[in-house]
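A single chain, nothing else alongside it, follows as structure tokens in the form predicted on its own.
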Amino acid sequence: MSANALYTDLSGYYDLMCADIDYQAQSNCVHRLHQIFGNDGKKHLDLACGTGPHVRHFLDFGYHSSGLDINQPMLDIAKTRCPEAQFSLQNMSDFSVAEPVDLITCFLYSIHYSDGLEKLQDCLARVHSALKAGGVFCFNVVDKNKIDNDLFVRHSAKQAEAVFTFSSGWNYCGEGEKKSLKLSIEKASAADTQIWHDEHAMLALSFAQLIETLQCHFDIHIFEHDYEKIIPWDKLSGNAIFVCVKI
């Protein structure tokens, strides 16, 4: 299967591969932590933003919430679930907004979609452009050095008469920009079962290497993975949430 084919062919899959995602509290952290570094104002663009869960919640938060995906199936679904948001078919390292906004997020680790240190510097500098004065933006990311290859997540949703066994994790080599994302899906049924692997290639780094990077548009605020609290980064975890204030 193609990265592709993942997430266009199985658009209508991709709430059921994220059901264990807990899109309120991810919402909920963001949005405080956004009154915390923000500048009050209410206009929000979500990067990379699939069917649009985490846009859902920043418009209940009374947020003027957009969206954009580099697939459309994706966001029709988005459009279904929002009607009242806009989106936008577009690329996150070449993106544009009519207006300036005051809240750029980037969840479940789609910053590394960047394709190398180069384009996640365009999408940087975009980024940078969007937001208005003192705006934020949050996203969460993951260290290269700190990368276990033989960790992975899954769990098990059913659709219908099928059963979906959804499981993921990351690999990296030990050098280079470059690690994968690898992918498995599992469909049983009373008929059969089927199974499809993927593999996505995503940009690998350090946070010594994010840091220096973002250290020129923006002020760096570094916390823990962790969605139910706000705990600032221990310099050891190779997971964080960074939130960066517009200089």
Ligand SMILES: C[S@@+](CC[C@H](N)C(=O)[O-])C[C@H]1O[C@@H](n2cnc3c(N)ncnc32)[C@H](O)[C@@H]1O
Contents of the next structure:
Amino acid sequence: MSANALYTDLSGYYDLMCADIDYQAQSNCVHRLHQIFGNDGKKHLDLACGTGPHVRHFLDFGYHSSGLDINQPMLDIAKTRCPEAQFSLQNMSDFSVAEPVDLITCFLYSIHYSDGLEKLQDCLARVHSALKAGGVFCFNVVDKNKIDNDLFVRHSAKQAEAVFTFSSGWNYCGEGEKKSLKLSIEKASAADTQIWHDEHAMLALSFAQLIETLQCHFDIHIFEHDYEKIIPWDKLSGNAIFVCVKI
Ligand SMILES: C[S@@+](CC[C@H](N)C(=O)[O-])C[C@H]1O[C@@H](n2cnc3c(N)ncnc32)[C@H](O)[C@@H]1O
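Same protein, different condition: the form predicted on its own was shown, now please give the form predicted in complex with the named molecule.
So here's everything in the complex, that chain up top.
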């Protein structure tokens, strides 16, 4: 399966795969963080927006939301979900906006799709120039030094007459700037069982590297990866929400 299969050929299964993700809670939390740290503006851009679930919530909060993604099949679904939003086919390492925005988000660890540290730096420079004064960039991220290769997230969902079981987990060999995302989708019906396996590379970085990269552009606030409560990062956990205010 190609690196992009989940977001192209299998894009029709993406929302089913994410059925247990609480997009409402994630959006509420980031909206709250934006109220605390932001500039009161309502122009929003979601990087790597996928099928647009966060864009939907931000529109419903009253934002003028837009999204970009590198895979058109994901954007086609996003446009159906959010007909009033603007979507564009762009790479987050090399994107531009027609007008600056107040809030840029990047959810579900999609920042790790930057193709190496240099591309991440390019992305952060683009984010900085796309934000208005006092604008906020909010994303979640994992520290490569805290990855547990044995940890997998698994869930099942029924669609039509088939039961789908989705599984995903990170794998990091302990050195370098690449980790992989291991995915599998099993479709079991009365007739047969089909299984897709995928493993694709993503950027591995430490929080120390990330903070060093961000601090010339932003004031950085880091929180525990908990969308129900806003809790300052304990400096130990390897899973966090970064809130970066444009300097
Ligand atoms: C895990 S999905 C997350 C989608 C959505 N943010 C969500 O929370 O459901 C990752 C998304 O990143 C997109 N993507 C991967 N590399 C990208 C890049 N370089 N620029 C923009 N989007 C990218 C994929 O097409 C996919 O839609």
